[in-house]
Every structure is written in C-alpha cells, then in structure tokens.
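Only one chain is included here, represented as structure tokens and corresponding to the form predicted on its own.
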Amino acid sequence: MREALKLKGIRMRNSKRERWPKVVVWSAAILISTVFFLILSSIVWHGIGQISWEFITAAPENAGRAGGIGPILVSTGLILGVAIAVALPIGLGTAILLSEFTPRESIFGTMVRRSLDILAGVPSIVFGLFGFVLFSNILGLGFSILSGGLTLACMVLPILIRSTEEGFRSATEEYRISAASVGLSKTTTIFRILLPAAAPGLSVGLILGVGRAIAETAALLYTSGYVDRMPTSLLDSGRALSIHIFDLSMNVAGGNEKAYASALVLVSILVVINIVSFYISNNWLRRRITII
C-alpha cells in the first residue's frame, strides 16, 4: 500500500513537471498569434477601404496620395522575379554542393557554413551598399530594377542554401543506398530521389528569403531606386512596394490611409508567395518520385 501511494506521489510531480512545459509553448504561440491578428486587423481596418481595381492599376499621383500602385507593383515584380530567378540556381546549386560532395566535417565545408550563418544575419542596409558599390557603380548598372534585384538575391541565398541544404540531409542514407543498388546515377538520385525529398526545407527557404526580399527598404533604396513610373526595361529605375509604403508613411502627409492599402496588398502577396511554394513543395515534387 506503502509503495503505491509512493508511486502515485512520483506520477503526479511528474505530471506536473510536463505540464509547465505545455503551458509554456500555448502561451508562447497564443502571444505570437495575438500579436499577428492584431497587426493584421490594424492593416485590414486602416487599408481594405482604399482597395480597388483603380487602385491596384493605376499610377500613383500627387506623391502617393492619389492614383494607385500599378507600377509599384510592376516594379516590385521585376525585382523579385530576378531575385529568385538569380538566387535558386546558385542556392540549389551550392546545397548539393554542401550536402551531396562535401563532407560535413571539412574545412572547406564548415568555413563557407559559417559564412553563411554570418552573412544571414547581416543588416540590410550591409548589403544594399554592398549593391551600390558591385552592381550599381563597378558594374555600371546604375539604380536598376536589375541591380536591386541582384542585391536581394545575394541576401535571399544564405537563407535558401541552408535550409535546402539540410533538406538534403534530412533524406535517409536508404535513400541513397537504394538508388546505388538498381545502378541510378549520382545526377539522377539527385534530381529524382534527395530533391523530392528535400522539397520541404527547399520550399521553406525560398519562403523566408523572398519575405525578406519583398518586405525589403533599405537594400533597395541604394539600388532599384525611387522612381515610381512605369518600368520600360529592367535597366530602369523601379520603386518597390516596400519603399513605397516608407515613403507615404513617413514622407508624404496624409499618405497614411494609401500607405496602409499597400501593406494590405503586400501582405496579401506574401500570403500568395506562400500558399504557392507550399503547393508546389508538397504536390508538384513529389509526383516526381519516380525511378528511370
């Protein structure tokens, strides 16, 4: 009798021990949520009044307070389609590089991973003189919807290089083995087996790097430019969304209620950026799961 009320005493200290824990992690996730809703309704309340199609095509006028962000928009476009279009072949490129030909405990391997940790970390602002010194002057591209472009993609691959990177790793060495034994390549295990596998850490780097990159200010300030016409090509000056949020918020008197509309539509890409990556990462690859 002794040894079961002592046992039952055990149970119940350790019962709750767990339960601090849990109680922990809800109140974490039910701030972190509280926090985004509120934001999130501040957005929506301030901005669905000025959304419209005229809004969403037309040109800005009077410095942002009337007109629209149509070419904001096309400009924003441009300069995220040439980030990832620049930055997802070198990140996937350098991923494998690290994951599949690289041992974990090189130098070679260690030293560029740690470069990459400290460049992810890097401020913004590092980078967007980085862009106007590189692309901007020495290059000769000047303030450019390519030269911001090329700048976000430097600070979208440490981000995508490492997630992808442990994609890669996540993938069981069966898989590997398995691929070894029917005689399949090194090049098609690669793309047919480990990159459906890595498909998720793949999808979350591209993810948080194109958020950075299309809620980014300060980089492109140095590089895209202010201009908010239409772009012609992408040498010209282009105004993101992003800057153009700072410049009615802060620059602009009475821009508030078109600044709060461009956060709205903003967020809403973003919302887009990642139902799409999520689809894509959990249907489209891996129907590719085949074996030639």
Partner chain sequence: MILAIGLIPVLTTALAHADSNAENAQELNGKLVITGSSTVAPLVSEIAKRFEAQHSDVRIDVQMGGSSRGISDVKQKISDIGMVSRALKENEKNIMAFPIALDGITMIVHKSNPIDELKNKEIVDIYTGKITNWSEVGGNDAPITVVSKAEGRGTLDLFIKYFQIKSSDIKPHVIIGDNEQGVKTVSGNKNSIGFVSVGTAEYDAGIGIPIKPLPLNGVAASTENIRNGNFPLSRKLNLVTNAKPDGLAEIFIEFANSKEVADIIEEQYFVTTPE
Given for the second form:
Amino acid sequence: MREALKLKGIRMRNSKRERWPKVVVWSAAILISTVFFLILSSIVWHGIGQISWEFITAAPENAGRAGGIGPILVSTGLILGVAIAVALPIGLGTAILLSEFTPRESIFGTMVRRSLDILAGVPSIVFGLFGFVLFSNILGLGFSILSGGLTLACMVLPILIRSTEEGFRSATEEYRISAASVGLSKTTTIFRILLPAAAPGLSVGLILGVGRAIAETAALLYTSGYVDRMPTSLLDSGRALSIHIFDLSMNVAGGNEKAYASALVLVSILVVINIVSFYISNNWLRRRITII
Amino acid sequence: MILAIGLIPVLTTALAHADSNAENAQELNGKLVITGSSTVAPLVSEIAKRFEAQHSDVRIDVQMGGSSRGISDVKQKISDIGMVSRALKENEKNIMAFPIALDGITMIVHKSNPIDELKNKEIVDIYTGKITNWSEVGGNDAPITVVSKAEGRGTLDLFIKYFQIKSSDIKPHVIIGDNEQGVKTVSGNKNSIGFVSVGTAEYDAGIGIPIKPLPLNGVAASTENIRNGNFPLSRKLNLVTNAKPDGLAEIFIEFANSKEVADIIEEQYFVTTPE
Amino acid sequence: MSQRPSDALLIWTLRTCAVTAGVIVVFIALFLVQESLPALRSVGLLRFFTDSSWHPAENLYNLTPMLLGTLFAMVGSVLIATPLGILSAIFVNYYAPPKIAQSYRGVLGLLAGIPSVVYGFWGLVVLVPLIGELEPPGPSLLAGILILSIMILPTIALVADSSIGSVPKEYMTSAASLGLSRWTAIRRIILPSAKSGLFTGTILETGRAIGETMAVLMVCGNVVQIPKSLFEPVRTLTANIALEMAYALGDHRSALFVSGLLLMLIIVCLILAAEWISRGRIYA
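The structure above corresponds to the form predicted on its own; please give the structure of the form predicted in complex with the partner chain next.
Below, the chain from earlier opens the complete complex, with every other chain and molecule after it.
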C-alpha cells in the first residue's frame, strides 16, 4: 500500500481526459466521507454529553436509562476475545492452505471457498438460532459468553479467510521462488516471509471481522444473552454493547440518549482496535524488509 | 499455529466442564433462567436485580427472545420461567400464567395532525383501506400512512381481536416490530397512524417527541385509565411456568407480584395489576 | 519443493483448519433443513410460491414477494456500493495525499464496525422522513437500498484497497514511461491485475447485503408485497425472520426457517452464477 502512494511523485502524462476521472474519484471519496460524518456526528452530538468515567464503569440501572455500561463493556471484550482467539488461527490456517497449498482449480479448495462464500451470506439471526442450538444446547454451554464468542467466530470466518487469502495471493511469486531457492522450508517461508507480505490483507480481514463482530446484535441475543451483570466466567451470560444499544433504542422508552452514548463508546473502541491492528500490520511490513 | 493446535484441547475440556457445571449450578446456587418477551424482559430484569440484592446466593438470568420462546423454553425445560406479553392460546392450556403487570395499546398520530379523536369504525376503515385520506375523517387533505405490526405480535393480536378484523384485511403501508420503532416511524411521518404501548406513547409524548395518543371510545389513553380499568384495550404481561411452580421459581413469582416491586413496574411505564 | 516433516505437520494442521471452516456451513444447512421439515411436510414446497399471500396465522405462506424484495435490495445496493467502493480504493491508492489516504482508510474501518441497529436508527430518523417528503410513506425499498449500500461499502472498498495496493508498483511506473495517462493505466493495467480481489470483495459485500437484518427491518417498511416502484415498502426474507420469529409457533415458525433455507439457496445460486460468469478469467 505504502509503495503505491509514492507513485504520485511520478509524472504522468497530463491530458484533458485525466481531469474527469479525478473529479469522479474525488467525489466518490467525498460522498462516502460525508455520509460517514453525518452518521458519526449524530452519534457524537447526542452521545457526548452522557459520557463520563462513571458511565464507562458503573452498572446499568433502571433498564439502562440510568447508570453506566461497565459490565457490558467487560462482556463485550470477552465475547470479542473468544471470537478472535478462535477465528484467527482457524482463519489464518485456512487462508494459508487455500493460497499456498491448494491449486486454484482443486476440488477441495473450491468447496472450502464456496462454503465460505455461502457462509458470508447467512443472516445473523440464523447464526444466532444455530449457535443457540449447537453451542448452548447440544454442547451445553447455555447462554454464555463462550457460546456467543463461538457463534461470532463462525460468523467472521468468511471475511477473515477470504481477505487474508487475497493478501497471500498478492504476495508475488518472487518471494516464494527466492525463498525456495535459498532452501527455506515451506513452513519457514510462510511464517517469515509470506505472512508479513500478506499482512495488509490480514489486517483488512481483521478490521472487517472485528467490525462485524462488535456490531453484531441478532446472533448474540440468542447465545450470549441479555444479562447485564458483571460476568465472572466465560460461562456466564453477558450482554454485548450492540445488544444494549438495540435494547435502549428499540425496546426501552426513554433510552435514546444512553443508546447514543453507548454507540459513541463502541465507535471509540473500534478506533483503538483499528489503530492497533494497522500498527501491527505495518510492523510486519517493516520486518519483511529487514529479512530479505 | 501452535496456538491453533493448543486451542483445540483447551476448548474441548472447557466444553466438558461446561456440561457438568450447568447441571450442578441449578441445584447448588439457586439459579433461575427466565426467557421470553422483549416487552417484559427489561421489567423482569429490574425485578430480578432487586431479588438478587435481597438474596445474595440467588442468580437470575433474564433472556430475551419473544413470547413464543418464553412458552417453548419452559416446555422444553430450557428455562424455569417464561415471559409472555399476549394471552395464552387454546393449545397452551397446560401452561400456568401469572400476570405481573398491565400494558395498554393506544392509537397514535403525528402531533401536527388536527385529528383529536377517531371512532372505532373509522379506525377499522383506515386499517382495512376503505378510508385512505385524512379529509374523510375531518382532517387535512393528505393520504393516510397506515402503520401496523408484524404477524403474531402480542399487540397486533390484541388490536385485531378488539376491532374484530382479520390480519389479512389490514392494508398497511409500513409494518414495524418494536414499540419504539413505531414511535419513530409515526413521529417521522406527518400523515401516519399507528398503535403502540400506552406507557411508551405517554413517556415519549411527555419528553416532546411529536406524537399524539388518541382516546379510544372517548377514554384517554393513560396509565391511569388502564389501572382503573376504564381503558378498553389492555393486555396482561405474564410470567409463565410449565407446571405449578415450586421452590425458587414460586418465591420469585410471588415477589414479582408483590407491592415491593410496584415502583419498578411504574418506572418501566407499565401498570400494576389490580389486587 | 522439498517435503520436510515440519511441512507435513503444517499441512495437516492447515487442512484441519480448512475443514473446520468449511464444515460450519454444512452444519447450518442441516440445522435449517431440520427446522424447515415440519412446514415442508405439512405445507409443501409449492405453496411457498403459489399461496395468495403471507399470512401464517391464516395458513397462507407465499414467500415470493419477500424473495423478490431481498433480490431487489441486494441488486440495488451492490450496484451502488461496488463502483463507489472501487473508486474509493483507487482514490486511496492513486489520488489521495498520504495523510488523507490514511484517515480515509480509518473512516472505512469505522463504517464497517458501526452496529446495524445504529444504521437502522439513523435511517429511520433521518433518511426515511426525507424520502417520505419526496414520496410517502418513506420507509421503502429505496431507503433499504441506500442504508445497505453504506453498510456493505467498507467491505468492497477495503478488500479492493488491499488488492489494488498490492499490485506491483512497477506496473504503474512502466505505464508512466509508456506515456499512458494515470486513469488509462488504472483502467487497463491496475484494475485487471487486481480483479481477483475485486471479485472476492464483491462476493463478500453481496453476502452481507443478503444477510443484513436489523437495519433493513427498520427502514424498509416490511409490507409483504411486490414493489412497483423504489418508493414502495418491501419486506426482505431476513426481516421476515427477525420480525416474526419471536412470536411464531408450529408451522409458522418452521416456515420462517424455510425463509432461511431459501435465502441460502439464493446465495448458492448467486455464487455458482458468479463462478460461471468469471470462469477462468478471475484467477488467471
């Protein structure tokens, strides 16, 4: 990504035909940013007045109309943690297999890829009902953070795998060939050279996956549940932030302001997560350069 | 990748533990699982919190999932108590219901709408598509936007029963799910009419959201009129059990019916059941 | 390439991962079929398309309007989001100054993580009344398409960004030395080299558009009808499940799972169609 940016230094032929694309590209970007700022400013405008240290740490009272979101933040973190801890290794492994060890046209690869693409389109409420049956009932986890996290893991796998796979695929053939020519094993090649090269794809997958997971409502309602008590273990039921927002804005009369405040907290958490994940992917990029 | 390999045994042991834990927990700690109606869930959550505060060894988990989940979960023993916001159906006779609060349903229009009252006949004609313009009932010359609720919802059941119409006769322009969605839809459309919970309407109109509750049969839609039984369109919010409740469930249901929680019920904009 | 013991272990680990990931969808399909069976038995498959309307309480189960509603909303939003997403990927890679590009990427990352209920809420309070001014009632197919477009845009934009970003920079330099304009180089060289990523991004965004529930439920109006214009309300299959599942019993409940199953079939058809159209051209 970085290298591409330097290209603007290169002088390109400047024709009249060059002007229109520029206008179109810039307008698209401005349009998207405008919509974003409209949505964000409505969240900030209504939410900022409610934010305080107490709101972030205290337990909700009066169905969320008063008090804070402390236990809900903890539950959200745990659910997200479980989901990422499960989805990341499986996702990374699958992505490596698909891009490095499976010929494009192989039946196995096609089947896995196809089933992931289908999985990507399964509505979240179906994930919720499915997660309830599989994790809560059959595996006996009940309404719990674990069962919610596992359901989310299933949900984010397609996005995680497919974008990481793209990352690996785009690491050019030269890396592979030169690695093989100096006698590195496939394992070493992947973890020392290709993984860093695929980092941008992985980071996009993580950003989209975490975004999807943290924004999820319907799938969690049936699995991790509605209880807003401070969780003491992964087997406790815990209300996620998005469910709290849903409940306050759609189900509890007079919950709007706190709903906005909770949404603002959620967006702030995302900012932090995205910056960290960008930082990590950038570091991997730098490490690659020192190795080769 | 070591992480991935390591994770599999960790997970399986966690699962095995979970199984035995769940069984033990119910006997030892006194834990109640309550599932069901999203209308009732916030109320019961608050009641449960007060109950927990009084009995430190008890844990009550309240889960949302809709009235039918409330009934099917107690049948399948997934939960101890269900929450149901509609009347029980014919084939649900084995289920025992304990009303804990009342909730009314009111017609609402946009605040700028000059209409102050509609006859029952007019409401029926509007909802069945015979009247399509506000001028036909004495209002502005504007097409009516009919807001109705999704099939099977407690409020819709009550609405069609009261007005004696079939749900397939309703010609809606918008179908909504939860109460607040109804309020937001009506407050955003000057020519719409909908029906929502009285408590919700009263609260939202009170804080300046541009909606106007309409009286029904000349009776104003207020929690006051539901309490004294004058308002014709009201429903019970129930806790349900599969058999006669015993132990903790019985004690909790008693608690939820007692005067000790009257203030919570009012705080959630519902009406306490008459003695 | 030599096969070493460590490589063999790696491959088997990876295969386990892939099988785990691949098998989830089979589980979900089995689950849906199992839950749908009661309705398929007592109502029969055909009636889901031939009944006069969808009124489960009166034993009428026509899903066609909702099937079309889902397809219209999906097609509309993908048609809007895909060009915008690709343009925005081109923007960050070739037009924007580095600082702007960086914060723009941040914006997209945040858009991806705003809960659908917030989008729905915003749509209901801001977008729907606006559309209502234009052409009542307001909640409409158009509102659904617009909200969906915003929601799926980050997916296509970020995936396209990462694949366009990884096109070797030599391509652009050689294009420049050939005297091609920047836009021509992007159109003729960069986009074709990134097409596999663009394809993946499109598939993922389409999946998201089909599966999205909460926001669509709040802005689409949810009336079961085949819309005659963009301004008429529609109900999607997902909204149907979410609206009625909480209150459904018996055949009604089972029929909602048939909606889910149908949704899955649509996705399978779309993916097969996409693969067929792109045969051999995407991963060349």
